[in-house]
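Shown here is one chain on its own, the form predicted on its own, set out as C-alpha cells.
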Amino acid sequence: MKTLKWIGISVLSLLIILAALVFFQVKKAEKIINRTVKIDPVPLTIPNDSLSLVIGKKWVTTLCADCHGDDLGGKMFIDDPGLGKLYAPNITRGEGGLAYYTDKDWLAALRHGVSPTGKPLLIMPSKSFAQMRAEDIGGIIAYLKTTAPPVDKPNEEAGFKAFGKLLIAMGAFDHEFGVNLIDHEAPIPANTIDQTPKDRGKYLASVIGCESCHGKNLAGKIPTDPNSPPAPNLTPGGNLGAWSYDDFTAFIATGVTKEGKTVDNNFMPFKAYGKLPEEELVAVFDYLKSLEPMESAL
C-alpha cells in the first residue's frame, strides 16, 4: 500500500510540474504574440501612374490573393483543432478592411512584418517582400490603396489554442514571424533592368519566397510549421534536374509533379504562381536549372 501511495504521489507531482511548465510556456507564447516592436519604415514615395498600378495588380493577384482570398476580402488561412485558427484579414478599402492604412503602415506591414499597433505579423512573407524593388513594392501599395475593388466584409476571430501556443514558445513558428528575420534598416532595393532571363528569375525567386520554404541555397528544408511537409531540393541535384520546362508548367497548372506526387496548394502555392506571366515562369525555371547541383538538405 505504501508503495502504491508513493507512486501516486510521484505521478501527481510530475503532473503538477508538467502543468506548471505548460502554463509558463503558454504565457511565454502570449508575450511573443502580443509584444510590441518599434519600427520606423524606410520611406518610399508611392507612385500613382498607370504602369505602377499594372505592376501592383500583378503582384497582388499572385502573392496576396492566395492568403487573403481572390477578392482580398479575407480568408481563414489555418483552421486546425489542435493549433487554432489564423485569419488573413480583409486588405481592401471596404468596410472591415484597411482603408485607414497610411503609406507608412503599408510599408511597415509589407517590408517589416509589423502592424500599425506594433504587433508582429504571423505568416506574413515580409522577408521576401523586403527584397522587392521600389517599383514593385510601390505598385502593390498603390494598387491596394486606390484600385483594388473594396469588399465590405468583417474579419473573423482567430487565435492559437494552448498546444499552438506551446509550439510557439518552443520556437516551432519562429521563422513565421517575418519581423525576426529582416534587416529593418536596409534600404529599399533600387529599380534594376534585368539583363538576362536568369537574372530576372533570380530576382523573382527571391520575392516569391522560394528561399523561405526551400532554404537559402534551395537545397530543401524542414519547415518550422509542424503541419507543413518538407520542402524539396530545387537545385538540379534534386528531381527538378530531370524536368523539362513542360514538366514545370504542367506542375504549376495541376500541382502534380513529374514523379506523380500531388502537392498541397496551402504549402506550395502553385495556383498563385500560375498567374505569373509566361516570360516570368520561363525566367524562374531557367534560374533554377542554372543553379549548382546541391545534395538534398533533407
Ligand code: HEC
Given for the second form:
Amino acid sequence: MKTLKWIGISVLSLLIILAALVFFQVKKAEKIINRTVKIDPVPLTIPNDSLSLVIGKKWVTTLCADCHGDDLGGKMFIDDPGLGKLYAPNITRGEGGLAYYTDKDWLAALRHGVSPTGKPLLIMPSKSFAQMRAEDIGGIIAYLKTTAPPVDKPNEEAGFKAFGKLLIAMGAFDHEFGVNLIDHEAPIPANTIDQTPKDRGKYLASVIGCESCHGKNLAGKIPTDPNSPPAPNLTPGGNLGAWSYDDFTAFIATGVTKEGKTVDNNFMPFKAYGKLPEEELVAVFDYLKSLEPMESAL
Ligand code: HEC
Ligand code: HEC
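With the form predicted on its own already on screen, would you show the form predicted in complex with the ligand?
Full complex below, order starting with the chain above.
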C-alpha cells in the first residue's frame, strides 16, 4: 500500500515538473514570437523599368506564390493540429494586402525578416532573400508594388499551437529565425554577370533556398518541420551522382525521383521550380554536379 502511495506521489511530481517545463517553454516561445526588433534596412532605390518587372515577376511566381498563393492573395499553407496554423498573408496591393508598404517596409520584410511593426517574421525565408542581388530584390519589390494584380482578401487568423511553440522555444527552427541569422549591416550584393552556368547555379541555389533545406554544403539536413522527410544529399555523393540532366528535369516536372520516390510538394517545392527558365535549371544542375562528392550528412 505504502509503495503504491509513493509511486503515485512520484508520478504526480513528475507530471507537475513536466507541466511546469512545458509551461515555461511555451512562455519562452511567446516571448520570441511577440518580441519587437528595430532594424534600419540597407537602402535600395527600387527600379521601375520593364526588365526589372520581368525579373521580379519570375521570382515572385517561383518563390512567393508557393506560400502566399498563386494570386498572392494569402494562403493557409500549414494547418496542423500540433504545430498550429501558418498563414502567409496577402502581399498584393488589394484590400487586406500591403498597399500601405513603403520601399523601406518591403526591404525590412524581405531582406531583414522584420515586419513594419517590428515583429520578426518567423517563417519567411528572408535569410535566403537577403543574399539576392540588387536587380533581383529590386525587381521583386517593383513588381509587387506596381504590377502584380491586386487581390481584395482579408487575412485569416493563424498561430502556433503548443507543440509549435515548444519547437520554437527549443530553437528547432532555423531560417525561420531569419532576423537572428541575417547580417543586418551587409550591403546588398551588387549585380554581377555570372561567368559560367556553374557560377549562376551557385547563386541560384543560395537565393532559392536549396541550402536552407538541404544544408549549407548541400550534403543533406534534417528539417525543422517534424512532418517533413529529411532533405537528402544533393552532392554527387548521393543519388544525384547517377542522375542525368533529363532525370533532374523529369523530377522537377513530376516530383518523382530517378529512384522512383514521389516527393510531397509541401516539403520539396518542385512545382515552383518547374516555372524557372530552362537555363536556370541547367545552371542549378551544373552546379550540383560540380560539387565535391560528400557523404550524406543525415
Ligand atoms: C515558406 C513560405 C513562404 C515563402 C516562400 C514566402 N513567404 Fe512571405 N510570409 C510567409 C509567412 C508565413 C508570413 C507571415 C509572417 C511569418 O510568420 O513569417 C510571411 C510574411 C510576409 C510579409 C510580411 C507581411 C506583413 O505582415 O507585414 C511579406 C512582405 C512577405 N511575406 C513577402 C514575401 C515575398 C515577396 C516572397 C517571395 C519573394 C515571400 N514572402 C515568400 C511565408 C512565406
Ligand atoms: C523547403 C525545403 C526544401 C527546399 C527549399 C528544397 N528542397 Fe529539395 N527536398 C526537400 C525534401 C524534404 C526532400 C525529400 C522529399 C522526400 O523524401 O519525400 C527533397 C528532395 C530533393 C531531391 C531528390 C533527391 C533524392 O536523392 O531523392 C532533389 C533532387 C532536390 N530536393 C533538389 C532541390 C533543389 C535543386 C533545390 C533548390 C532549387 C531544393 N531541392 C530546394 C526539401 C527542400
